[in-house]
Structures are given as structure tokens and as C-alpha cells.
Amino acid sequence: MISRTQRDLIPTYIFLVIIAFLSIFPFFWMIVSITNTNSDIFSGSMSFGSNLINNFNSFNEQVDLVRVLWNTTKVAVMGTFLTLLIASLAGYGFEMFKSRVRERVYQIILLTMMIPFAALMIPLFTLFAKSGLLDTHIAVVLPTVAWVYIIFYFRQSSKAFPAELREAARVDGMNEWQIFFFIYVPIMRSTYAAAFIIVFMANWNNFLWPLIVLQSDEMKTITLVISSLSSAYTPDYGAVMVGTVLATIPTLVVFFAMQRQFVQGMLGSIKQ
């Protein structure tokens, strides 16, 4: 007989299913197609076809694989890195060091949040342009390494970081440098995961700025490449399919990789 406890929690379990089955079913839907023909795709088949050679190999004549995916690495790697690197010495900066104009300048700093980035792509192109930087991965990743809402969330998660081990590392003669890569990023490291998934997604996803700016069929990433697929006269909606899986694995990878850490980070905890 169910109690009334579990009565009550019908219709969340019915709730959660709605979501998940939603979460879930656009990857099915990406694996069942990269099995089936483009007219399969088109009218919808939700069935496992026999087409996923001939995808893969339509995909391999269209796309330099190992070169675009050597471009997406680069510009996911190097943006992260220097993102989670400027974003977590800001974060440290505005909570450690205290001054009468901090919090104005943190606040400055958290109104450029209300600016569209569709507002500061033509300024940025002419930019970029008269530095003599377009078409190249540096363009497009140092829009994205001061990244405002990593800053505030690294200040966030410092609050918890203990201020006794920064005093006592200071009475042991630790400059602030060695303060900061010595203690806090190892103290800090669920932080850093957290943020690591969220800067690596949005740069390996990114779509729009390196359209802008990314010109040549050498430079290009896998967005725009499977862009371009899509966008044919006749597109190859199998090796469209094959370019989005492959897309996605890597991201896949490093989430489930660091779930545990990722939770912990967005909780806040700090591990010790």
C-alpha cells in the first residue's frame, strides 16, 4: 500500500521524468540519425537505420576532421586556460585587497553584464581588424577571457576561502603570487572544475563571434563547419548529424569527467 509521504511525491517523480525525457531525447534523436538517410531524417524516423558508414564517409569527404578539430581544441583550450586564469586572479583581487574604490570598480565591472555582446561586435571587428588579427584564433578568443560572470563567481566562492591560512602563509614569508597558485587554487580546485566545464562548453560551442571573424577554411571550428553543411543547397543532413555527434563527445567527456567536482564547485563547498 503507498503512504501519503509517497502519495506526495507522485507528482514530482512524474515531474522529474517530463524533464528528463526532454533532456534525453534530442541526443536519442541525434543517434538515431546518424544511422538513417537524409529522407529518413527529414520525415522524422525515430528507428535505427543501416545509412551510419555512408554518413562517416560522406562526413570524412566534406571535412578535414583532424584539422578542425585541432582548431576547436586550440581556441576551447587556450580560452579556458586564460579565462579561468584572469577570472580567478580578478575574483581573488576584489575579495582579498581592500580599498575605498573596490566595490565601485567591481560594480562597473558587473553593469557591463547588461551590455548585449550584438553591441560590441562591430566595435570589436574594427578592432580587431586594425590590430591585423582577423582570421586568426587569437580574435576570437580574447573577447572571452575576462569573463564577468566567472569573476563574480570566483569572488563568490573566495568568501569562503579561510583568511587564516593567507595570514599564516604570509608570517611564513609567502609573497601574494605564491599565496594565490600554492594555496588558493589548490584549496580552490571545485571551484575551478565548476567553472572549467562552463568556460570549456561556451568556448567549444561557440558559434557567432567566430563566424564574425574566422574567415578561412583553415581556421574554421566544428560549429562552423557543421554550419556550413546545413546551409548547402542540398544539405547532408547524415553528415550533419555525424559533425554534431562528434561535436558533442568532448564536452560529454569532460562533464561526466568532473560531475562530482562541478557539483561541488556550483554548491560552493570547499574541499580540503
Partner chain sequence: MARQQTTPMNRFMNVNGWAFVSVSLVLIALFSIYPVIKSLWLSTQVGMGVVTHFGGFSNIVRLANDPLFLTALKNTFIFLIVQVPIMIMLALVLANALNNPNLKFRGILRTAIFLPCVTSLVAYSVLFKSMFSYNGLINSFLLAIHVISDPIPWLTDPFWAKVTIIIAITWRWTGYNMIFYLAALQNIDRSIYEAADLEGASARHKFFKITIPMLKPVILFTTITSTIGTLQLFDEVMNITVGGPANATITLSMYIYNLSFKFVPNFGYAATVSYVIVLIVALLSVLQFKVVGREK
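Rigid core (definition): largest C-alpha set, two forms, superposition within 1.5 Å. Numbering follows the first chain given and starts at 1. All of these numbers come straight from a predicted model, not from anything done at the bench. First, how it differs from the form predicted in complex with the partner chain.
In a rigid-core overlay of the protein, residue 215 has its C-alpha displaced by under 2 Å between the two forms. Here residue 46 counts as shifted, since its C-alpha moves by at least 2 Å between the two forms after the core is aligned.
Could you switch over to the form predicted in complex with the partner chain, since the one displayed so far is the form predicted alone?
Keep in mind that what follows is only the chain, not its partners or any molecules around it.
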């Protein structure tokens, strides 16, 4: 027997299950598609086929798989490491060393969050062209490593860092940098974990800016590769699907491993 409350909730269950199904379905179809031939994918076949190896080989023939994954990993890891370092230093700095001038500066940098990337991309492109950094991975990550949203997140989280710990460390003769690296960083590791996911995903999935700065095939990341494969006149959907699966797996793994931190990281922006 189902209770009255549960019976009243049946429409809610139906609604939520439909939405959940629609949310998951494209993932399922992506997995089915990498096992099918082009014509099966094109006609929307929903059953698993036996073409996985062929699709994989086809992808590998058109792009240097190892190279592309290496490039993407390099960009994501480098971007994430630098962002976490630079943004957490700033977030800690703004919170722990408050001064009237720095508050003003902080308000100005918060305003820069409102500037759309479209307004920056042309001057950024000419800046990198002049400095000879076009077509490098450093050019891909550099403009985002001082990510204001993440600075804001670290500042909000730093409010929870106990002042007594800082005092005690000072008494022990540690300088401010030692306090940051040896006490703050280890204690705030869940904050770092949350920020890690957001920043890693953004870097792994980045598209427009890499599309502008990366020109040679040897430098291209997975999103650029998928995009160019699928924009071919007659796309090889089997190979394209292999690309989308390869691009999605790392972020899915990171998400499932650190689901709670991911949500926490997103919510950093509305915490009071």
C-alpha cells in the first residue's frame, strides 16, 4: 500500500521522472552512438552496434588522439593550478588585510565581472599577437587565471578561517606567506576542491578563446577538434561522437567524484 502523501505526489514523480529522463537521454544516446555506423547514427538508431572500434580508429586517423588529449589536459591542469594559486592569494589578501583603498579596488574588480568576453577578445587577440604568444597554450590560460569569480569565492570562504590560528602562527614566528601556504591552504582544502572543479571544467571545456588563439593542428584542444570534425560538409558522426565522449568523460568523472564540492563551489557566489 502506498500512503496518501505518496499518492498525492504521483504527478510530481511523473513530472520529475520525465525531466530527469530528458536530461540523461542525450548522454545515453551519445554512448549508443559511438558503437554505431554513420548511417545508424544518422537515422537515430537506439540500439548498441558493433562499430565502436571503427569509429575509434576513424577518429584517431583524423586527429592525433594522444596529442589532443595531452593538449587539453595541459591547458586544463596549467589553467587550474595557476587560477587556484593566484585567486586564492588574492581572496585571502583582500579578506585578511582589509584597508579602505583595497576595498575600493576590490569593488572595481568585482565590476569587471560584468564585462562580456566579446568586448575583450579583439584587444586580447592583438595583445597576444604583439607579444608573439599566439598559438601557445600559455595564451589560452593566461587571460583567465585572475578569475574574479574565484577570487570572490576565496574571499567569502576566507571569512571562516579562524583568526586565532593566524595569531598563534605569528607568535610562533611564521611570516604571512608561511601562514598562507602551510596553514591556510591545508585547512581550506575543501574550498580548494570546490574551486578546482569549477576551474578545471571551465578550462577543459573552453572554446571561443582557444578557437581564436590556437591556429595549428598540433596545439588544438578537444573542443576545437570536435567542432571542426562536426562542421565538415558530411560529418563523420561516428568519429564526432567518439570525440564528444572523450570530452565528456573527464568532467563526468570529476563531477561524480566531487559532487558535493561542485555544488558548494557554484553556491560560493550567493553565500552571504
